[in-house]
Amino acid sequence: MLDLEPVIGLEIHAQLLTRTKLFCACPTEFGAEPNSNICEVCSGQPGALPRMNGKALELAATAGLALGSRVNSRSLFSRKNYFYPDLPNGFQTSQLDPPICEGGSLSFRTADGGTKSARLNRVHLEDDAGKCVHDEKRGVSLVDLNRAGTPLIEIVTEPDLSSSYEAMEFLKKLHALLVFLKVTEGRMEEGEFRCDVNISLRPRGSSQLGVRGEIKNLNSFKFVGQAIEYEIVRQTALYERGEPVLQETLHFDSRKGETRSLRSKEEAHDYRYFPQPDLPPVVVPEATIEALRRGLPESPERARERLVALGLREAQIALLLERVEFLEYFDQALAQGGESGKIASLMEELFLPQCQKEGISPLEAPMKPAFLASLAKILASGAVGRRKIQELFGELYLSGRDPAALLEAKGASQISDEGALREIVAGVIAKFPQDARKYAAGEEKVLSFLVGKVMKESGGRANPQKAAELLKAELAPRGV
């Protein structure tokens, strides 16, 4: 049996988070009526001239800087010529040499818990093609050009990956970083983050690359892993039978879990790249590059270290690192003196779900960070119970008022006075004598039932910890 090792490189396409397309003012919204978001430029009409989207350029440079790439002060657009029905110009406007960014790397976790770094070859700008819609019932294919001209960056790695696990971990890390930076929304189901996988096999320890296949347009981490695993098995079987591995472009059928050939693999010369005469060179002044570098947020790795040091739970850390605005809101609330764990809990359980329901960023919400910090302090002090805050959160969120004043007006302050609580506890014991005796006899699980009854009798205002302590004291063997 041959001892072969996989060599894997990735070409990742990420849709940039812009309102309009790369070379025209048409919107990039997803799900619009077919061919409703098009104009003379993105539909390839003769004589229509493109105009560069400056925001797309900034986002591409931002991604490159975050990945440690060199941002070139001058780059060029080229025409990448090939025919496909959803490519209205007959060419794709892309960057070959030089691209906007070159070099860089990204580290990720390996299966054994270690860390590995994969080098990047380039990050370049290009526009997307349209979409073919196949109507099998009518036996026709239709073309929707709404996506044509949408701005993309393509991130090309060196062949530094050696397993499906590494490829998936690299992609997850890259996806999280680009979404965190607001370079892309990264919605894979909408095609905003997808990749092509180049994979070949070679004798273990060899430095020579084998003949590679390219698996196109994978839009889920799971499919990437499955496609690589299948292709390793397929290519290994060919080598063991003494048959040649062809250089070809492959499609992964996710239903069958297998790849199939689409066409022989194209090389750069097959596309007949030549400079795009309708676009001038892309010039990025050094001052702009430095301004973008200074504007980069704290890296997710450093933010994670800081959040771990604050004692937050892993689920809370993962949530705060989903979006840079989540972390910004948390930090602003923390700066107001709120307790980190309580702030994170309120954001996780109540605040962020409410923002998601309304479809707004946390920084746009009526409940400002200072108000959430005040609410966290109230929760930490025990003045108001968590249940009461949950009941009133909708009003607290919308009011814009000081939470303490609103909670006081609602009579939501927690009963912590021992004398007042003793009366309620005594009433519950008298009302539920059988359960009281069960607890006194050693059935500890009954305590939560009795605490619940104390909470009900107090209208949810009793301090549950103090109620439990008083119940334990009253129901000690001498108490029943």
Second form
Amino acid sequence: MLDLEPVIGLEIHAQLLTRTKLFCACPTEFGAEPNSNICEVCSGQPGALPRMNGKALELAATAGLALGSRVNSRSLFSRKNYFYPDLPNGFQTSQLDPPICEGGSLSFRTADGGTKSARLNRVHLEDDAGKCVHDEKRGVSLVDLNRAGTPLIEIVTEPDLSSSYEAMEFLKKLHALLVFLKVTEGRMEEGEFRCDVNISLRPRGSSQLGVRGEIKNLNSFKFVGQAIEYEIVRQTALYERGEPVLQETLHFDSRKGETRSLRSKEEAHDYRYFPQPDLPPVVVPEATIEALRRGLPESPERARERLVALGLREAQIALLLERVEFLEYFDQALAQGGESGKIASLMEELFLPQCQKEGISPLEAPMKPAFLASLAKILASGAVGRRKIQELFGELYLSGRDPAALLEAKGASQISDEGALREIVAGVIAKFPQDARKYAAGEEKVLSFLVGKVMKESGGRANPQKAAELLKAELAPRGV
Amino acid sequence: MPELYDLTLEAARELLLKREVKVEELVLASLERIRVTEPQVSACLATREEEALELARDMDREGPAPEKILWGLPLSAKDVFCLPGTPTTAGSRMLENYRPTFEATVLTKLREAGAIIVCKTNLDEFAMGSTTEFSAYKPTRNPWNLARVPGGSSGGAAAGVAARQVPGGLGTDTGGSIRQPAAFCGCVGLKPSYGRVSRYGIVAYGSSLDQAGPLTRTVADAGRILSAISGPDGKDSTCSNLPVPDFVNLASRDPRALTLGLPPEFWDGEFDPAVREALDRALAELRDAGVTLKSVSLPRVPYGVATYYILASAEASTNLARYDGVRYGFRASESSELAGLYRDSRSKGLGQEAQRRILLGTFVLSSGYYDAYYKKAAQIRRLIQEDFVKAFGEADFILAPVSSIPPWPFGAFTEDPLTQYQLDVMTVPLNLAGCPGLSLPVGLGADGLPVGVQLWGPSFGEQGLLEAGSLLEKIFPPLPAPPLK
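Return the form predicted together with the partner chain of this protein as a structure block, the form predicted on its own having already been given.
The complete assembly is shown below, putting the previous chain first.
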């Protein structure tokens, strides 16, 4: 039997996190009414011309810098010509030569626990097409151009991957990095991060590349894995039967878990690339590239080491590394002298969910990092209970003021004062004599009931530990 | 007082500002002249009577606005400029019912300068042609001889200005489409430097070559329109941010301080005798006036036609890809499958010349041919640009003929496209170089047809070009009105 090794390269499309499209001012928001976010530019009207979105350029360069690519100070857009109803101009505007970024690499974890690095060929900018909606019932096809003109980067790897595991690990790592850097939202189910897989087989140890199949448009890590596994089996069978592998474009049917041919090499498009005459060369001055490089946040790996050293839980670390602004917020709060564990848990349980509900970035939230740090300190001191903070959090979040003052004003601080507590405890015992007797007779579990009553009487402000201590002391068998 | 329709922009402006003539009267005179001459010249695809008159009356009510350099003046616009509410057909069946929702930047600028667009003018389909015979709607006739072509592709604009329908019109020039019809109809035509004028909202033909520019009866009027339409536009990334000099108040030049370079590649060629004679007479008059004429070579311009037809067609083949019958424009309804929809819509919606250039452009960009055609043409274009830079080191301006033959009878070359392409040899190099050029009449040939010359200037040197043009205009005064009924 032949000992074959898979050779895999990936082409990843990530939608850039910009407010507007690549060549016009239409919004990129998802889920709008069909054909509502369009204008003469992105719907391909006669005479309309593209104008470059500077933010998209910056994000593409940022992605390249984070991946160790060389950012070209001069790159060029070309027209990639083909006909399809969702392509309003009859061409896609993409970068052929030179692209915005070249080279680079990304390392990832291998199955045996080691690390491996895959080289990148390039990162380039291009615009997305619209989409066709086929209405089988009415027998018509409709075109929605809302997505047309949305900015994408295409990241092309060298054929450095050799298993479905490696491909998936690489992709997960890349996805996490780009989402962390806010280059993309990365919502795969909405097609914001999708992947083409080039795969061929060759006798192990050979340095020649075999004939490859290209599996198009996979939008989940799982499908990437399944499609590669299927192709390895399919191509291996061809080799074993002595049949040639054909160079073709493949579609992965996720329901059946198999690939099928879309078009052969002979049917492949001749894209007739040539320089897009409506866009001058894209110039990114060296100084801008340097500024972007300096502005890059620390890498997620480096940040992870730091967070581990702080003793945070894995779930908290993973959360803070989801988005660069989460980490930035955490670091800013930490700089105010809060306790890292309390800051992280407040962010995890209360603050970030609230931000998500409001749909805003943490750094734009009314609760500044300093206020969250202050809240963490209050929590650590035990002056206000966790339950109370939870209850008042919505208000604290919105107030835009130091929570210490607000909690004080609300009289929310815990009653730890023995005199005041003792009075409440005595009241509770008088009100529930039977339960008090039960506890005194040794029925331990009644204690929590009584503590609950103390909490209720105090409007939730009693320090529960202190209350329990006082109850125990009051009801302890006397004179024995 | 002359007829109102006979006034130049400058003369009409004076009367308007003094309130001796109302805007409405001027617009009515233009519309009436269109009504009278249109059966002979067929220059217009649409008139805008109601909108134009309404605008005119508003202006009359508000009173003159002298700061607007085209206040109250009627103009025509070639039917490639998107104008909301008016069909913009580009001379094609494909866009017969297309009504743009947005306005071409140049039309916005004209409107803001106070101009009133009274009609959209005829052209070769998608500005591809040099006779206006390739209009899907009708051929335009040369006002000097109705059996002859007016030139193209801005043939409607040139014929309309020559026939006194309007004192000025806006055309586009990709390979000579303003300068050649201006010469054929005996008026002034200016192609600005590439990037001087925004291309936004102009139905694209050859994107790296297209420029909008004026057709008028005097050089000063051309300068006035150019002033209004020039300048940066955030919607066109290829439009220059350079400041726009004054093209209205032009300095006068001394003929004895002017050196014109005559490329032997053009002047030593073969000419029709009537054209040759008119050109020789013009050269003699220039010398008599004290202008220095010297031979200045542009060695690579003989490759201009081949280079131009490769590059322009390549760009056109993809610029016209959007006309697929899917979103707007003509759609052949017979086919229910996609390839058939494309094939039928494009075969029926696009004319012969447009299809020819799409095929040519598709071919030169195809895998295996790109290097031999497109890439090589792009290289030669750079060499031609070098020729121009060098030539402007030796002479102030280049003086070139516009056409070696006079306006020809209809149908003369429709079956022989290659010969017709070759006739563009003296206009296309300027577009490849990206430089500005001014075409103006030097007189009538023995055959009674206008003969023109072009002045070429360095990139963004329109001001000097207009000054030199004004000087030449003194030597070759504007032609009288053509003998229309």
